[in-house]
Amino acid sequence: MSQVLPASISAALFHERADAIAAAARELAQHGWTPATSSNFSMRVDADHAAITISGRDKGKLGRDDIMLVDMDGKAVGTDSRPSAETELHTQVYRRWPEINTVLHTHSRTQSVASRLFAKDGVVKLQGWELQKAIHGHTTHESVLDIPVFPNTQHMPELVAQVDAWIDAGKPLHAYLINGHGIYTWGRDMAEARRHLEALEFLLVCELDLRRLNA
């Protein structure tokens, strides 16, 4: 079935955020970090709906058609096609901060890996790297970025709920992992997002060889 739009959205806005979305999830893909239909990207189209992925279509091969819209709440909008089962990440990121206007969750081997080795603890602690500048907020390295590490499960209202509680426990959050699975970070724009994606990759592949090396 093809999207059927609300009066309030005009098809402009909306073939745009999709092919935003098309391009960067195939620019993605590209790297090795949407193996086998995984991974899911987002864009918000405004104040009650985000444009997002369609659920099983391979991320190299995205065009417009194969983005769909959802409400705020993760629900289907305008159309039969089904959203990735984990929309409820994303549309918890719009709802808690209004500025955000794109998320972006990938399955690189690194982070999926990394999320592995650190889940003992519960987050990666990334402090003394001058690439944590290319994080929103972060001026200096010697800052400290946590990352988070949650434990995986595929009840969509357990993951939602600790991310929930990390931020009303006051503790900054620009990204999490969630175990043995993958990576979740947004931006106010599509290029912060991609910056603060490819950013904390880089990060997480030198923590990794750091423990490798120390080992």
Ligand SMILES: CSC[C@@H](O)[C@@H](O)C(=O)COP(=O)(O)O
Given for the second form:
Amino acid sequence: MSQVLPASISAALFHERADAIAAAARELAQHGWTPATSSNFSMRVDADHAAITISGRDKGKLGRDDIMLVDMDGKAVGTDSRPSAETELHTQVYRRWPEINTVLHTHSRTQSVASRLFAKDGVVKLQGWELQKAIHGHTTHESVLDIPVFPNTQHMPELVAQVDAWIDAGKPLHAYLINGHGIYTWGRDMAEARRHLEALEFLLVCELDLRRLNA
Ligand SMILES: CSC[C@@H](O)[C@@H](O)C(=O)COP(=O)(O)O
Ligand SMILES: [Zn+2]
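After the form predicted on its own, can we look at the form predicted in complex with the named molecule?
Time for the whole complex; same chain goes first.
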């Protein structure tokens, strides 16, 4: 894949982002969270561009050339490759929050099952779990961490509108589930985004376990 970079972006910077995304994806795939080419990952490159996984690639086998550049409208920059089918969900986060530099989306079995179970409520209300403190801004198990569940669609503007409506209602948003699909979360850097993803996966497992044990 030939990626032509804008003069303002050095090859070293783009390659650093691409290598970080590919390495994280390979590790997340090892958990079994990215089955059958599902999932997509991105990092901000500058105020106007992000590096994102090319659509359809096996996320467990990503290399530097499986990552491409998009603008903040989600359009490919300097390449004929096709960006993730869900690119607009990534760029929405970058446009909303200038401090966010990484967006992760996975399809773990837990995330998929939990999204179906909680779809009728429209939200997963997490409370009483010590690991809520892994989420930026949460300092106690006594807080309530709401993770909305949005209806799945192949038409990204619909999902973008659902996410915007949640944020515009003044409700905090650290992640969201898509019904029958997976999770989106983000962070100020890759480490924080990974911590959020790992914590939310664990918390969803705990919630499902509670329901199994109470069943
Ligand atoms: C292969 S099914 C999963 C896809 O439809 C999509 O949800 C996904 O996560 C990966 O899409 P991609 O376009 O490769 O970024
Ligand atoms: Zn997906």
